[in-house]
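Only one chain comes next, encoded as structure tokens, the form predicted on its own.
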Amino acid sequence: MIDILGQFLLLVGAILSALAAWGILDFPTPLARMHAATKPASLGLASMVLGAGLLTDSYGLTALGALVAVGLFLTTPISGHLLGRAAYLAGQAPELVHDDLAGTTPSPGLTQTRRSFAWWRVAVLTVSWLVLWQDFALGTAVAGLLVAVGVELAVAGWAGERSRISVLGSLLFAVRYVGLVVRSTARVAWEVVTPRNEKVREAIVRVPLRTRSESAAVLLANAITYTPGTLTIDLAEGCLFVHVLHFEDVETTIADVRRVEELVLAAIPGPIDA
């Protein structure tokens, strides 16, 4: 049964990766191509590494595949955000039916603030160390713990605002996030296999955020990239600039972002605007 599941994941991953490559070649604009690069490609690669781990019948390699999959879902939205913004600044967005970013200067990036030391991040880094080494011996665990503490001390300060995290809200967000990944992948895959679909109408919409938490804003920006038909282009001054593949109107886009923001606020409670 595990072998069948592994083969199925490999097959799904290969198909999604092929569709992503096709979409990158076939979609008419760079911003539209970013939807193919960030959605089917990431889920396809994640499926392949998980399938390969299951077929080896090794818990260590399966855990390593799961770690790689999580890494893809954490980093792909950020790369999509940066490449999309670079394409826009280079004037490679000629077919927008609505553009709220026109006439504004996109931010060079989110302003970083010093964050508090957090043991949960140390724990995550330590577990990742053990999985990468595929060795759960005490010595390896101690070495991983020391490295994790060193990394946390290097990037975090003892001063700064601490973000609260709701365990139940985070679980709900994770479940819904998986659903967003699957839905967005299916939507973009359908656009790839139906290249003459006239519903593709590109736009960039400015969405004011309710949250005032930096962590929540970054999580929302990443999650929006995996929402069907949307891609974060910029995050600046309490606003999210979202590229929409199937633009209907500004109000609909804002409402879609608001629904994802509610999930983020459940996971990371913090100050919000009324």
Given for the second form:
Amino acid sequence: MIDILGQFLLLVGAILSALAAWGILDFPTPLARMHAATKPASLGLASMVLGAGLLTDSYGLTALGALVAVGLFLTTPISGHLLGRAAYLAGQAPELVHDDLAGTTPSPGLTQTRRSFAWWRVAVLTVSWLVLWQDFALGTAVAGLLVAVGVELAVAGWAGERSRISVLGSLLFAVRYVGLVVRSTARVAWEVVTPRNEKVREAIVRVPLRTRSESAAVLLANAITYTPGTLTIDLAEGCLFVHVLHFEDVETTIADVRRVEELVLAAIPGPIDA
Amino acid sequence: MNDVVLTVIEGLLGIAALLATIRAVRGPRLVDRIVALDAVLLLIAGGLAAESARGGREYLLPIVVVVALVAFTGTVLVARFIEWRDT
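I would like to compare: after the form predicted on its own, may I see the structure of the form predicted in complex with the partner chain?
Shown next: the complete complex, the earlier chain at its head.
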């Protein structure tokens, strides 16, 4: 049973990766190609690694596969965002129907908060350490715990603002996040296999954020990259700059982003700009 | 794991790598090449994951972590480089 699931995940992942590569070759502009390179490529590799993890006999390697899959969903939007922004700033992203990013100065405009020490982050780091070592002995756990506490102290510090995270909201968000990834991948895949349509109307839209919290903004930026047809380009002056593949009008894009922002705010209830 | 399925998977990944390489050669811009080569690296990681499912090659799975990390850091590094050079 597990064997069949693993093979299935491997096959689906390979098909998605192939579609991503096809899209990278076929799509007309650099930013459009980035849509293909972020959504199906990351879901494809995540599915393959998860499948390969399930096919091994060792629980440790299965956990490693799961860790890589989760990591991919966090890192791919970041590299896509940085590359998209670099492409835009370097003048390598032409043919925009609508451009809100022109002439803005890049400054985040969000309150940088010094976070307080959180044991759950230490736990996540320690478990990742154990999985990466593939060694679940007590000594490894202690070493991992020491490193995790050190990292947490260096990044967060002992005192500071306590991050408020709603457990139920986070679970809901995680489920919706996976849903977004699957839907946007399906859409890009569909656009790759159907003949090139002339409907690609690229635009960069400025979306004012309601949240004033950095972590919520970063989470939203990641989620937007996985929303069908949109890609985060920049985060500046408290606004998100979103690249849209099929631009209709500014209001539609803002409404789409707002819907995802509601989900993020349910997971991380933080300061809001009314 | 079924060897036929595995061969199909690796064939798909090979074709995909070829398509991405064509884009990397054609360009025309630096960004296109980076996107394409990043995809090639992720396809290599996928190929390693698939190959690890062949009997007795589980040791390849940790290498996938390294390749995926190199793909991420490499892309970020080059993105910063483009920004620094061209603006």
